[in-house]
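Take a look at this single chain, the form predicted alone, given in structure tokens.
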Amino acid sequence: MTTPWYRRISEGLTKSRDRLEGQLNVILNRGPELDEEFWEDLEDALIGSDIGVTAVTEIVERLRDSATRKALPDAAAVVDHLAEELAREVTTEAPDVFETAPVTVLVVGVNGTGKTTTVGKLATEAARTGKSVLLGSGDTYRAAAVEQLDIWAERAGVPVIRRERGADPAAVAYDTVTAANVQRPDLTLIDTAGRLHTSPDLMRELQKVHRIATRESAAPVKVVLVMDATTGQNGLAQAREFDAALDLDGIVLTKLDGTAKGGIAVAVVRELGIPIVRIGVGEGADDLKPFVPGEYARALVGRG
């Protein structure tokens, strides 16, 4: 039985799984083989949905191993394994950081990934579930972000915390923090101006910022990572800075449907170690959800 959240991220991985599947329907349809030619082409179609090299390498032996194992008798069986295979690899112990309470979220990334959209439909769910939020504006840069945070605000029924444009951010990370300890709310989510991971300065008023908000929040601080799915390998060069400066806490990738390489959230948890906690098929307020690894690999795969 499919949920109505597993047919839109379905929907989502559309460009993926087409690209995926496609690959693998040639694979299958050259014949039923394990021999070496089956496992080279495997690999190659993982590696080309932007998956990893090392992950590819990983999930491959695995699979190698199973049909071993198991005496799976043809390639159509190995690849019914591939979901499973795929779904342990996303699959981590952490604690979704959205399902603590208190807690205050510092919402962080480049530019152009979504971060304020991704704040208001965070708060948006959170408000819906009938939780209590406050919202922090501190992407004071950029000349519509404070406008579009109120507009999701006020969507959402909750409030926020706001300075002039062009004020201090880390004023505006206290100004919220210090609101909240007040009100008790039990969501903070502070939005931040989109920063170049590649430069010094802009990543030192970002760990001002965390800092501030640490020394200052009752609750407990998390730092979580919007990530455009759609810049693949690139994307994960810049989560490698973000958590080097402030030790991320979780991942949001939006995007997934604009993109044809949706094997990245592997590539994600695996040579990060950092648990992607929302994926983002679509524009709407409901296209941001949790990320279940299970769901996620079959709809990649399209078996299931």
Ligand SMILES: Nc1nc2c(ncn2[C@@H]2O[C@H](COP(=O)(O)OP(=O)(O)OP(=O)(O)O)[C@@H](O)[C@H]2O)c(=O)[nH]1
Contents of the next structure:
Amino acid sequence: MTTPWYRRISEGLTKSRDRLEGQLNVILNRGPELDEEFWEDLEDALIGSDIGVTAVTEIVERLRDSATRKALPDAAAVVDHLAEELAREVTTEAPDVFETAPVTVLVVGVNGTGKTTTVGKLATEAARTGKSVLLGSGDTYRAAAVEQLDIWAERAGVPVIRRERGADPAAVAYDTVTAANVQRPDLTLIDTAGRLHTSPDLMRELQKVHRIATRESAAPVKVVLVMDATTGQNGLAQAREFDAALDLDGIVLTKLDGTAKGGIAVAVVRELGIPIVRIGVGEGADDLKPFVPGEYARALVGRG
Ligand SMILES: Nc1nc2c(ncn2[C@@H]2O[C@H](COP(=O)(O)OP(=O)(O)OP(=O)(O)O)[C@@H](O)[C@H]2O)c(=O)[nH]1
Ligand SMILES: [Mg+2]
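Okay, that is the form predicted alone; can I get the form predicted in complex with the named molecule now?
Once more the chain from above appears, this time first in line as the rest of the complex follows.
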């Protein structure tokens, strides 16, 4: 069961697991009784991981039901069953947007969440598995943005469509999808500049980028938000705004390695209803992983 892949996810979630596992151990050390104090402390431990009140209430309810039916006889049995319930909360039927080919994916999000890095990692992964990839450098604001994407592209050996700094990002999107219509790559990824979800002008600009890409692209166009897991509840607020403006197809949850509140992934799926399509557990090319509910839950709870 301990594949290298699982080990990396598990390492990435160390901070979150240390926190949650520590709290669960405190609860377990008090004894096997399933009294009110047990259920309250379990709830608090889960809410403290940013799992979100809605999901926590449902999970604890189900565990209580099982305990009443004597399926879970004591505290240890309940805690052992927790990972399974958590996995259930984040399981969705949504298809993997990066696996359908051909596809064009517009990558959006607030400043510094990891968009360009994620585009680089995705390009690396796709190229390695023999897919053809085309990148569009849609961040025309930041001086170093094009160079940053170029470095990833060069390493992955994939072409990039770009324009001069200050150009209209919708023009870059146009150039990219029209090139894709001719070259027909399996995967086209368009990076965009970071922007605050509270800025109407910048959100309108992004809608224009999306409109033009959708109008011109022969391949279906999907929109993926890159969300920084360390921003917690604020990240959820960002996601709601981006979803309202662009109707998101998926979320890449980055920097899970940088937070003790990795339960935020549960809140993303349950409260936003948007599937998590990848998780970022580090800065390297190999640190972007598929989101597998069972593995994630085991890595978060740390037991079994
Ligand atoms: N620890 C960790 N760092 C990450 C992860 N993903 C990205 N980063 C780092 O986050 C920082 C910002 O990443 P960028 O890819 O430049 O973020 P961005 O969203 O493109 O930023 P802007 O274009 O300025 O909005 C970089 O230092 C990345 O290495 C991750 O999963 N874990
Ligand atoms: Mg960027």
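Since we're looking at a predicted model, the values are computed, not measured. In this text, the rigid core denotes the largest set of C-alpha atoms whose superposition between the two forms falls within 1.5 Å. Residue numbers count along the first chain shown, from 1.
Asks: Does the C-alpha of Thr68 move 2 Å or more between these two forms once the rigid core is lined up?
Replies: After core superposition, the displacement of the Thr68 C-alpha between these two forms reaches the 2 Å mark, so yes.
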